[in-house]
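Just the one chain here, laid out as C-alpha cells, in the form predicted on its own.
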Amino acid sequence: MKYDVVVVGSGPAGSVTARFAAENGAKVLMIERRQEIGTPVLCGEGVSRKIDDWDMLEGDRWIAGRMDGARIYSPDQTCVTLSADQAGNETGYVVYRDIFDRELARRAVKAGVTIMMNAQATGLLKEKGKIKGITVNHFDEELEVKADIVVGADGVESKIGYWGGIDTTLKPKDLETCAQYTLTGIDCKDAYCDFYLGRKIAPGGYIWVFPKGKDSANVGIGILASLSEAGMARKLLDDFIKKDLRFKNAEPVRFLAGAVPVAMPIETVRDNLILVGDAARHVDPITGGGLTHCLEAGKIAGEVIGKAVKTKNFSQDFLMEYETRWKETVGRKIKRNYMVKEILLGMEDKTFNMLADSLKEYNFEELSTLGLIKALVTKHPTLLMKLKPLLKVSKEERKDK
C-alpha cells in the first residue's frame, strides 16, 4: 500500500489533519486501532463555540447543550461567575463526543480519506534512515503502509513521536489523572458548568460538572499525577457525588478513566513525521481541555501537508511552516496557561478563598483566562508583578489575531 501521507490515530486531531491534507490534494490513509471510531469516549466533552467559525462539523446532531457561561467555586464555596450576558464574550457546548468524533471523520472521507479500522501501528518504515511509512497489525495480518509523510495522532502515550526520535516524556506534575461519570436523575437548573477547586477536592486539578441535558450531567475530576496515588481520583470524585444534594438520586450510566498531559508542547515535526493533538501535547495545561486546540492545529497541518505533497518536500524544513504557525495560535494561549497552572500550584485554599471573595461580584470584560488575569490584577495590584508575564503573552496573542 502508498499513500502519500498515513495519519495513526481517529480521535478529533487525525480526523481534522486527514480531511485537510486530503483536500489540498493528498492521498489520505487514516487508522484506527480500535473497532469503532469515538469509543470509548475519554473526554469531559467541553468544547468553545469557536468551532462554529472554522466549518468543522455540519448539523447540531453532536451538540448535547449549549453553555450559558460557568461558575467557579472556592474551596470555601464562594462563587464567581462569569456568564455570557455579563462579559458578552464566547461560551461553549456540551457534546456527544462519539457523535461528534464521528462527525469529523465522516468529512475526513467527504474529502477522499481512506480509513483503516482494527489496525494497530507497529512501527515506522525507515530505509536508510528515512521514514517511509508504518507497519500495521491489521485483524492479526502484519503489512505494510509506505507514506512519505506520516502523522502521529495517537495520543499522549504516542508511540509514533517516540519512534521518530522525539521526547514525548512526561512528568508526574505535567499529567493528570482523570476520572468521569455521566449521571442521569439529576435537575440540571440551568445551562452553567460548574468547577470546584481545593487541595482537599481535587488536588493539582478541578471537579467539573457538564450538563448534557435537563436530567444528566459529566461529572468528573482531574488531579495532577504528582499529588496522586492509585485510585485517588475516582474516590475524591465519589466522596464529592455523595455529598453534593444535586446527586442524591443520581445513577450511572458511564464511567470513564484516563490520563491528559498538561505540558508545555513539545517537538512536532521531523523529516517526514508531523505530531497532531495529545501526541504533540496541545492541551490547555490549566483545564486539560484540547479540542479546541487540536481542530485549529490539525486545520494547520492538513494544510502545510498539502504543500509538501505538491511540491515533493517533505523535509523537516519545509514541514516546519506547521509548527511556526500553531505556535503562533495555540502556541501562545499554551505558554500562557502553563504559567498561570504553576502559578496556581503554588497557592494555598485560604489564598483561592480570598481571590474568590473579592471577584464574587466583579463585572467580567470577558469570559477567558486573561479576563480572569485582568480582574485579579484590578482587584489586587500587589499580584502585577507575578502576573506581569502573563499579562504580556495574552497582549502577543491578542494581536495576532
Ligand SMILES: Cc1cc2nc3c(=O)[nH]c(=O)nc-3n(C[C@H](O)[C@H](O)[C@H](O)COP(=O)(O)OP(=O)(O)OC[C@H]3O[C@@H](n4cnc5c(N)ncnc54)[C@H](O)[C@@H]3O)c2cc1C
The other form holds:
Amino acid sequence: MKYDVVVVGSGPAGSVTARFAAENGAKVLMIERRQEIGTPVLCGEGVSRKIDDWDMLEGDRWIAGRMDGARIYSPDQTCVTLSADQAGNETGYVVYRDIFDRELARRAVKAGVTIMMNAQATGLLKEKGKIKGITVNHFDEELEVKADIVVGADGVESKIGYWGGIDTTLKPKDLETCAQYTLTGIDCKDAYCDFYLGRKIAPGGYIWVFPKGKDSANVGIGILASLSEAGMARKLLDDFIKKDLRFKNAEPVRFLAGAVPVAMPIETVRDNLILVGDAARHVDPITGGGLTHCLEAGKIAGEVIGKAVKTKNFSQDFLMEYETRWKETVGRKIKRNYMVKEILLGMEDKTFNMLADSLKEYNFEELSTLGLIKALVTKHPTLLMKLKPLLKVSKEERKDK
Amino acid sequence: MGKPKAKVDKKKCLACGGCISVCPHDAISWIGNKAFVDDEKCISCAICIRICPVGAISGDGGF
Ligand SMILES: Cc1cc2nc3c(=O)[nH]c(=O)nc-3n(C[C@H](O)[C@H](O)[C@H](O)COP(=O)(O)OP(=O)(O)OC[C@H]3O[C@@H](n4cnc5c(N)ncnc54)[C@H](O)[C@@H]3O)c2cc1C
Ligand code: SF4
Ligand code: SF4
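Could I have the structure of this protein in the form predicted in complex with the ligand, to go alongside the form predicted on its own above?
Complete assembly follows, chain above in first position.
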C-alpha cells in the first residue's frame, strides 16, 4: 500500500488534517486502532462557539446544548460569574463528541480520504534512517503502509513522535489526570458551565459540571498528575458528587477516565513527519481544552502537507511552515496560559478566595480565560509582578494583530 | 528478574492513555485496546501507578 500521507488516529486532529491534505491534492489514508470513530468518548465536550466560523461541522446533530455562561467557584464557594449577555459575545456548546468526531471524519471522506479501522500503528518504516511509512497491526495481521508523510494524530498516548525522535514524554506536572460521569436525573437550572477550584476539591485542577440539555450533565475532574495518587481522580469526583444535593437523585449513564496534556509547545516536525492535536500537546494548559486547537492546527497541517505533496518536498525545513504557523497562533496562547498555570499552581486556597471575592461583581468584557486574566491584572496590579513574563507574551500577541 | 514491575489490571483500565504519556521508559503500549507494561522496559519508577485516575496499575509484588 502506498499513499502520499498516512494519518495515525481519527480524532478531530486526524480527521481535519486528513481532510485538508486531501482537499489540497494529497492521497490520504487515516488509520484508527479502535472499532468506531468517536467512541469511547474521552472528553468534557465543551467547545467555543468560534468554531461556527470555520466551516468544519455541518447541521446541528453534534450539539447537545448551548452555554449561556460560566461560573467559577473558589474554595470557600465565592462565585465569579461570566455571562454571555454581559460580555456581549459568544460562549459555546456542549457537544456529543462521538457525533462530532464522526462528522469531521465524514468531511474527510468527502474530500477523498480512505479510512482503515481496527488498525494500530506499531512502528515507523525506515530506510537508511529515512521515514518511509508505518507498520500496522490490522485485525492481528501485520501490514506495511508506505507514505511520504506520517502524521501523528494519535492523541495524548502518542508514540509516533517518540518513534520519530521527538521527546514527547510528559512530566507528571504537565498532565491532568481525569475522570468524568455523565449523570442524568438532575435538574439543570440553567445553561451555565460550573467550575470548582480548591486544593482539597481538585489539586492542581478543577471539577466541572457541563449541562447537556435539561436533565443531564458531564460532571468531571482533572487533577495535576504530580499531585495524584492511584485512583485519586475517581475518588475525589465521587466525594464531590455525593456531597452535592443537585445530584441526589442522579444516575450515571457513562463513566470515563481521561488524560490531558498541559505542557509547553513542543517540536512537531521532522523529515517526513508531523504531529498534531494532543500528540503535539496542542491543549490550553489552564482549561485543558484541545478541540479548537485540533481544528486550527489540523487545517494548517493539511494545507502545508498539500504543498509538500505538490512540490515533492517532505523535508523538515519545508514542513516547518506548519510549526511556525501554529506556534504563532495556537502556540502563543498555550505558552501564555502555561505561565499563568504555573502562577496559579503556586497560589494557596485563601488567595483564590480573595481573588474571587474581588471579581464577584466584575463585568467581564470577554468570556474567556484571557478575559479573566485581564480582569485579574486590572484588579490586582501587584499581581503584575508575577505575571510579567506572561505579559511579554501577550504584548507580542498584540503586535501581531 | 530484579525489581517488581508495574502491572495493569485489564478489567479496571479504561484506556485513557495517561500512563503511556508519562512513562519515562516507553514501557507501556496498547494491547487489545488496554494499557500493557513491557517488563523488559519497566524501570519500576511507579509514576504510572500514581497517575492512573482509576487505580488500575499496581506494583507487582509491591514497590
Ligand atoms: C476528561 C477530558 C475532558 C476534556 N474536556 C474537553 C473539553 O471540554 N473541551 C475541549 O476542547 N477539550 C477537552 N478535552 C481535550 C480533548 O478531548 C482533546 O484535546 C482532543 O480529543 C484531542 O483530539 P486528538 O484528535 O488530538 O486526539 P484524540 O481525540 O485522542 O484521538 C486520537 C486517536 O488516535 C487513536 N490512536 C492512538 N494511538 C494509535 C495507534 N498507534 N494507531 C492507530 N490509532 C491510534 C486513538 O484511538 C484515538 O482515536 C478533554 C479531555 C479529557 C481527557
Ligand atoms: S492510566 Fe490507568 S486507566 Fe489510563 S490507560 Fe493507564 S492503566 Fe488504563
Ligand atoms: S513503573 Fe515507571 S517505567 Fe514502569 S511502566 Fe510505570 S511509568 Fe513506566
